[in-house]
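Have a look below at one chain only, the form predicted alone, in structure tokens format.
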Amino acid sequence: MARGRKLEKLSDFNRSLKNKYGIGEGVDYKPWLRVQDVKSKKGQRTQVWGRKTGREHHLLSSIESQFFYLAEFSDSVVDIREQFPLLPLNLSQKIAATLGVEHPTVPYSAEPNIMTTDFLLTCRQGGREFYRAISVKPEDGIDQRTAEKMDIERIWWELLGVEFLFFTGNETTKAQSTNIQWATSPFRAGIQTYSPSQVEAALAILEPGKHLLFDLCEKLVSMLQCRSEDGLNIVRYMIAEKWIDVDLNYSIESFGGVDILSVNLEKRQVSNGD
């Protein structure tokens, strides 16, 4: 892992901008803050390879990870930029002054700090492209100071005409996110995919309804004449690629079962050459 950057004063911020942190889109975007840059933040920090962006995403808490998997799985989301900087600095300072609240400062140096929004999503729907800024916070509530900073964020984005939302998560979104992570993790960074003929064969036996994972995997292994571990991975692949739509509201792995809500007939027909 690369060394953390020092972000304590204006010269540090300018150097980061010169090195293109907080700039770019898709694979070229470099988050303003990376996991190695934030040593004091509480929570589980992790890096996840983005299947849509083709780069490592830097997630600074478990709730950020939860939101990331949900956002990436959404058909309307085409790009995810995490730890997005609110620049220029003087704009967030003016907003803070207008609100009558203190602008965030760098610990120890007391220099004005660059604020960030947890996620900036690029969405595409109905031929329209638009952005959504998302602040992610734990479901157990926020304190007054956090609310003040969120107000600065909200106005910053509203001035740009971008919808600002916040995500707190709950037991259902946690289960959904865990299932998406479970289904997609073997296929990140271009690892292991299945041929069209294998997908076609799998689709031929997958039908809506509740299935025990063990039974479903045994059928797939028998039909495809593949290794036993491939049976489970094919099920995960079908979910990850949305060949099948499943109930994500309970832990598939923990319960050992999957409820297939529908098979993507359009994809099935394509795979069959219909």
The other form holds:
Amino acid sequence: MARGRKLEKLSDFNRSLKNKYGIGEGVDYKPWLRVQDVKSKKGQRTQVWGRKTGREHHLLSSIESQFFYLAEFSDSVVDIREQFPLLPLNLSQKIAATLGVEHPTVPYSAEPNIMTTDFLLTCRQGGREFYRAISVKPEDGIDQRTAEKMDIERIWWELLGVEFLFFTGNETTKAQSTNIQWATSPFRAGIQTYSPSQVEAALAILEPGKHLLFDLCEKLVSMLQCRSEDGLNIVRYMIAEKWIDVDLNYSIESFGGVDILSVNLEKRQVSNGD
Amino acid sequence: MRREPAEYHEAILPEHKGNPLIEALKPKLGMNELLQKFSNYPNLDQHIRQHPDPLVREEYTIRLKQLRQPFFIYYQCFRAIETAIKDGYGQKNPFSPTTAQYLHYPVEERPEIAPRTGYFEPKAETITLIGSSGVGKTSMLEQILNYLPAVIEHDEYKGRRMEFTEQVIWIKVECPNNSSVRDLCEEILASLDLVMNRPKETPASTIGGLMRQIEQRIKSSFLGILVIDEMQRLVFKRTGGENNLLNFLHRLVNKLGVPMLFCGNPPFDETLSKTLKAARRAESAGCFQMEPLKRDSDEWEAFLGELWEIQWTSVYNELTVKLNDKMYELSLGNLDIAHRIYREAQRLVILSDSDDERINATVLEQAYARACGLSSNTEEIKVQREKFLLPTGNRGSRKNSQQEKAAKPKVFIADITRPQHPEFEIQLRELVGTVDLPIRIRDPDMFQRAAELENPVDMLKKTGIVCDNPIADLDFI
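Now show me the form predicted in complex with its partner chain, since the one above was the form predicted alone.
So here's everything in the complex, that chain up top.
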């Protein structure tokens, strides 16, 4: 892993911009901060391949990862930009001054720091495209100073007419996120996929209701004449690609069972050619 | 190349009086008047600033290159040239028998009988101008030489008809790449044909013949000064053949009395000092070293002050000390580089997506990187720029809206004090400029109030800002 960038002075920030950190969209977006740029932040830093964006996402804590999986799974979300810098700097300074709070500074150098928002989502619904800004913090994580910074961030987005949301996570979202991660992880980076005929065959077997994972896999392997390890992967694929809706509120992997709420019939009919 | 009919002014020196070649020259001017003549301040056309089409304004930045800010050295150099020309013509009064003999016989074959007025005594001096590339040597020469007409057309001088009707004041040639005498001769010949409006003369096939041809042409055209640019190309390759060219030039000076001006980049002075004779001759009428301007010099202030005024940005950018320092830091006093940086800076802000046309230190830095192609980053930027300009239709499944945007060349300025995300740009710019921010903020301290409570999330949930269930929530508008 490359060493982190030095981000202390205004010239560092400009150089970052020049190297296109924090700008662009979709596959071209580079987060303002990458996992290797952040050293002291506690929590789990991970890089996850985005199935919607086609690039590596930099997630700086476990709560960020949790939110990322959920946002990516949401149908209306078309682009996710993490560590989105609030530029121009003079506007965040202006907001801070208006609110009467101190603008964040770089530790050691007292130079003004560039603020970031954890996630900026591009959503599309009914042909309309709009943005949502999300700040992600663990529930116990709001001290007075954090709150001040979050108020600057919140006002920034409200002034821009962008909905600002706050995500702290709970047991349910944690389970959902774990399930999505479990279901989608073999299919990130787009290496492994299954053919339409395999999907069709699997759809013929899958029925709504509670199933033991083991039974489901046995059935799929014998029907599709595939290797035994593929049985589980097909189930995961069907969930990841939303061929089936399953109850995500409890951990599928640890329970060893899956509750299929519905099978996407529209998709089944299309693939059956009816 | 300007031609002017002769207009005679009485010469100052008694020995120059009655010499039409000298009296046809421009009357002597003082320093201030001369510097006025050497300057050129491009037209600003203020109204263009308001022009709605950025491409039009960008086009105007081409005019930046027309700026000529003369310095004291212009005056010094001009005086040296003027003196050398007059001195050279001093011996060549076309009405004197000396000149008649000089014109008639090749230098080596003149008869034993001296004319009444004596043999022709070649008198010619050489001026050297040295300076690294971009400091403005060529611009200066252009300004100075173009002040003088290239050709003066004589007809009658005080009732006497002139035999030679054309007097060539100056020609400028470039030193050939391979230091070849032949190439230089041919170039001189071609330049003379060009200024005298003659059909191209076929160069003689032997070097000897060619040199005689040149001699004859230089004599009959009354060449005032021969300017040779790019003298750094004169390299000593082998012993023996090495200074053929230099010898040839010496011959022109010594035998024909043609003043010369050598102009070249710094390695050239080393070349010259290799032979004492060359060095002595080369500075006989003065040696001028042009150096990049110093930051605290009046010249820099004058130059940048003038350059800076030439701007077609929608807002007027004032030249602050900080920007002045930055320009100096980037150009290191090199006028050409300063020109390029400033032009690029204007193009950057004019063509950028944003309406923000302020020029600041960051913009200058970026302009430098683009205009001066020295760092590896620049290559990258160039490639990126080309990418922006090229149609992106064949890139498959990218969003259509992006292809439409690409129609306008996108220029990107890495400056943290500018909006960087086109999707929010209009609002961001408005917000940066607005004064009523406090009124627009509905709830200035929601999180701060919550943080004081025992359970902040409970309170925040009531405000609807908490996203409890992203999978479901995000699919609602």
